[in-house]
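Let's start with one chain on its own, the form predicted on its own, as structure tokens.
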Amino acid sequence: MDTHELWQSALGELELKLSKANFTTWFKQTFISLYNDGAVTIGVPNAFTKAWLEKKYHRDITQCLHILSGQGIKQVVYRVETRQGTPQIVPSLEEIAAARKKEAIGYGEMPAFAPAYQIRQEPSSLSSKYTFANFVVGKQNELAHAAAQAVSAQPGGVYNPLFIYGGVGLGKTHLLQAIGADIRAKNPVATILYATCERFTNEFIDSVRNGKAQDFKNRYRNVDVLLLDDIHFITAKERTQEEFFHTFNHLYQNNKQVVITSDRPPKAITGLEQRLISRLTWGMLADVGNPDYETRMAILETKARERNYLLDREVLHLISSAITSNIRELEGALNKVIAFHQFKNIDPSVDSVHGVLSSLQPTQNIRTVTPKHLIETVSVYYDLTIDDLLGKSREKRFAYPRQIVMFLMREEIKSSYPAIGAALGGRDHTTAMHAYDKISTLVDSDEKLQQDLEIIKQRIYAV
């Protein structure tokens, strides 16, 4: 068996163990570069893939090669190469610029590691504080982080589009801007545009009103990378969706990278055209969830170190246990703890930190939640009218959100079953009991329902 056959057989075994997305991401353009006396060198397309294979898949690769070769594999190493036997060559800035000028190459074929470039300066340009280096990776965001790094290593060539979704304050914008920052550091002539979807919409409206539609098209279509935050903002905006549809098609067909964020996956965005939903699922969907305890501790340690402020682990434990669902709130709590002790000129202790955290608790539920407000929030989330939600129809698109309202009324404001039934159109209390039991059972295993409930609760308590 020659090296090509050996590696193809190994890839076949690895493909059975991994998801399609992971296999495509990490093993595309890999090969056996050298095989001699039990030592195997695997050629990989870039340094990020090299590091990831060493960290995550080295053991699986070694086992596969050992079994398939029938010989003792003493060593497996990884080397960045663009083709078999040839180390990766990074063209000079002048060579890349000349090639782009002549339209000889597309951005998706640009080398992964090149000098820095000047990013287009916009009112909502990238923030220097959002980088991969200060993004804390945990189980809940590992795939999104890996996909983001893969995209930044090969824009337009790996996951296009990349769609990152999750609740408020979980790091979507951080990853989105980190992609831009990383590409900026590697590629000298790329044009990157970061914008919120609200800004996209407002600029489109202004361009139509002022007769400058072509200027708008030029701004959003003559880019190498488009980073668009909060795509759910364009729901029920038909003309904005139409414009985004054509912008997306133009960029995609020209191998330009598109990265999008939302608070939910494409199919759960009500009011979004089906053709847009289809395109948003062409590439990679990656979610970010609530940080686990270990991740929260790592975030606090990282942020405290950035502030050059020492906190012992007992204090960090207290903060990470008090704030569990939102990274933004977690950082806010840390900042308040630090500010309080600096102002008082005292060292943090468990008692003093506990006092600060106690003052934060009301801010999490600062809004007084009423049945009316809860019903309104759920109706907006599912794109229904209040009459639909309170009506008699048993269609699933009405009945399911209605059951979620009943569940949340019981969970969040401790309403009695008769009160819940009365608030939902005068229904019997047994209907409320059934709804609560059903959603309680589903929420343990339904990740999408968990995501929906988390987003709805964040909106309920938003100030």
Ligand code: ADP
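What we label the rigid core is the largest C-alpha set whose atoms superpose within 1.5 Å from one form to the other. Numbering follows the first chain given and starts at 1. If you're wondering where the values come from, they're calculated on a predicted model, not measured in any experiment. First, how it differs from the form predicted in complex with the named molecule.
- Residue 302 shows a C-alpha shift below 2 Å between the two forms [criterion: core-superposed Cα displacement of 2 Å].
- The two forms, fitted on the rigid core, differ between the two forms by less than 2 Å at the CA of residue 271.
- After superposition on the rigid core, the Cα atom of residue 209 is displaced by less than 2 Å between the two forms.
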Second form
Amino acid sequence: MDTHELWQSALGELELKLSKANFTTWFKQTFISLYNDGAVTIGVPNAFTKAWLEKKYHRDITQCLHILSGQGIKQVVYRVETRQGTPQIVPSLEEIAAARKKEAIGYGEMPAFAPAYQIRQEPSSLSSKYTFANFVVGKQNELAHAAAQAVSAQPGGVYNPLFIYGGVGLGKTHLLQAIGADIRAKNPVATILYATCERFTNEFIDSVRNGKAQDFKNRYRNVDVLLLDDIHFITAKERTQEEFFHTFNHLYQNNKQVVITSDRPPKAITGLEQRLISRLTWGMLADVGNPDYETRMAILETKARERNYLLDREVLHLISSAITSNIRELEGALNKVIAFHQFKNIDPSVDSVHGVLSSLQPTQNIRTVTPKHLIETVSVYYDLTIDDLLGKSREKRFAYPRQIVMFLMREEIKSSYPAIGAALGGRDHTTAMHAYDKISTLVDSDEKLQQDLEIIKQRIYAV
Ligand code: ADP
Ligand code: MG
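Please move on to the form predicted in complex with the named molecule, as the form predicted on its own is already shown.
Full assembly next; the chain just shown is listed first.
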């Protein structure tokens, strides 16, 4: 096996272990650059990837190489470099210059920096509510968070553009605004423009209608940082897309930072022109996913503290179990709980909070997980029939998924041990306790198990 084949097989293994977004983000442009007597150097496209691979995936990588090479790996190191002949994420200066020449035609020269007297602070466009300090970091958003911090540490640096995507209410706007707030705090004269795609579109259309297209161009191009929220709304509005394309190019060529959010990755935005898709994927793509239980609890604690309202963990637990896939709704539920108790002037109890929560309109983003749904999901995941999963056989291929069901019923539904035993074909509560203990111990060290649980949970909560 030559080094190329070795790395391709390792990538094949790693791809199975990681989510698609993670895999693509971190491994897309990697390769083995040196392989010598058990020492491997892996070429990576930038320092951020290097740090991330070292921190997060070093063990997996080493293990894979060790097994696949069949000769033992003594050392794996990462080095920022690009393979000759492969395209870089960040285009070369020549490419920028060429693109610039082509696209500058018809668009008069813009000054690269806004003159000081023109600095617009747009106080209304950035909200002081959203900062890094009050953003809770969990597994599902750590990549987006780290990228956002990297961008505000070095605007116009390597992660340009930064493209953050994910479902509704998962913190995209929060991160986008936090980047703006942070850059402004560090550099008060920077021109930062936050706009929703809707506003960008409307202003563009108005400017054309009123013969003020040049004003529009000046406004969006004379900035140091452009934060454009919800770009998926740009769909199929051709002239707006065209305008955005030129705005983007202008900023990019002048090393201005562009950060964009969307409810889906660039490729999946229907009606988006290919050349725009390719621009948007030049820099860094980062996704935000559904918050796990711990993150939901931490978010509720943070928000309750911000409101100066004290709530028991038990109450927080109720709320974070009721709303699992949308942080905005989680916050909304907390607000209702607080408002209700302040209005009635009573202390929150489990019962009263239950009352408030059950009066909330269930939306399609809220899903209460039932034991039945959980059992079905696990049986599909492990390719077992429900009878096998709930049956008497102690064979490992049945017993292990069964224990996983018990563990998840405890973790995700907070069922009692007797209830878990009963749901699993009338087993004793001690069996459920044993299963829970076993899986919770295993999960700390067994990465395959962690991955399995992650996927099963994603499926349970998938709308
Ligand atoms: P999106 O733009 O993805 O739809 P938002 O950024 O508007 O979502 O987030 C919705 C609400 O949830 C906001 O009030 C935001 O402050 C809050 N929120 C989202 N993620 C977090 C987080 N990780 N920590 C704290 N608050 C969060
Ligand atoms: Mg938003």
